[in-house]
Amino acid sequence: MRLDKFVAKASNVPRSKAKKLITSGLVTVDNELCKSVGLIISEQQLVSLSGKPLSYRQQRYILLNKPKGYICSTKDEQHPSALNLLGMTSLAKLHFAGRLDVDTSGLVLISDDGQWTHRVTSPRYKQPKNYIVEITTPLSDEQQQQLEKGILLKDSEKVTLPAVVSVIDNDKISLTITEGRYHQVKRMLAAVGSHVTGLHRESIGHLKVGEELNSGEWRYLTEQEIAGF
């Protein structure tokens, strides 16, 4: 990271600022005078500011793929947090950016950002996000026309905004929404007479989970992914 970045960060000021603070004098790297505001450094040095320490923690944004069983909550309750599968000593700030149920699985994404988790789940960005839903008995023409058309949801006043679905099999169907109401799929398929047995996100935006990580696994994501939020 640049030193004028890395220091804007660390003190919480502007940019500019933090450029004028470096070519002032007043900040040093591993105890020795840097002037360069584009110095390149590394979590290991040593960054002071007026003689005192430095330190910034980068956000952290984390693809996981959660397994049945585990709840999207940040503490244990009657199933076990998602966030014990990151293993990690430090959980502060992490939060999730759309829920799963603890019975349906898949792609969860996780962060300390809450402005790009915001991006992410608010209703305003109409974010895609794909399931494969397991259902009893096969989903007939119109059920399907009912779905992509959209559907007035129980207690709710607005009708859900069209789905894109595809039958997979005589039990299975790919089923895409812009939404995140509570239990908004298990409640538009029973709302057209249906009823799901399994569910399985696979997919936020240009987020999909793929075969690359096995349940229970996760990873960070590149800046890039980051970004195409």
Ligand code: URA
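Quick caveat: nothing in here was measured; it's all calculated off a predicted structure. Residue numbers count along the first chain shown, from 1. Rigid core: the largest C-alpha set superposing within 1.5 Å between the two forms. Compared with the form predicted together with this ligand:
Taking the rigid core as fixed, one finds a CA shift for D76 of 2 Å or more between these two forms.
Once you line up the core between these two forms, the Cα of K9 ends up 2 Å or more from where it was. Put the two forms on the same core and the Cα of A18 is off by 2 Å or more between these two forms.
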The other form holds:
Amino acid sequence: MRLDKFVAKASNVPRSKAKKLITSGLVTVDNELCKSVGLIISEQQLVSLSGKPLSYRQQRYILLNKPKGYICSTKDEQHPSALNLLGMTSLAKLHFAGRLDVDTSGLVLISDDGQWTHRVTSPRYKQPKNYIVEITTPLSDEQQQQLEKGILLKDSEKVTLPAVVSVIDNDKISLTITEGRYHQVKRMLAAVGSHVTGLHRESIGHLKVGEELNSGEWRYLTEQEIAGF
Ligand code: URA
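Starting from the form predicted on its own above, please write out the structure of the form predicted together with this ligand.
Up next: the whole complex, starting with the chain shown before.
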């Protein structure tokens, strides 16, 4: 699609206004200033206006690298909402596809498409979620086996589904689970006699946060990434 058409659709302005925005140097393509209104751009390219990424989809699908200190909700007087990090004027209908605790960092998916967020979070679809977990003492083989097999959490009647665990070093493990129960990782580690001191979500399903986004940064998902759920 031509750049001027994309900017017009994405920011809901006439094509003539979009051309002006481009020629006045407010638009970047893949983080490079671009003044060529007729440039043909592909779906994978990142187009930004005044530093903010654009998407012309009706609905929004966002991947955020959440820092600690932000909550995945809008109602809390003590901590700011992670939605504030998006810097958007309209947050209408945006909600989290699975929450992270205030002291957990990493991948959070946000959208205003409820059917899509349901596919991401519903236990029915068993989307794997990978966490890097910092713990106080080395994980024993027995503790690892318990986590892998499934355990009964405090105040719960159902054993957790089998997890995939690998030890990274003495105070760090990788844990992949397919459920999203309340404080699940912390409760699982507590149930085997360990204690979580740091938690970071690295991936949900096929989406990884990796090193591409710094803490607090976000981007729109591509069509292919959206369709993967
Ligand atoms: N499990 C937790 O205990 N906390 C999180 O933030 C995510 C998973």
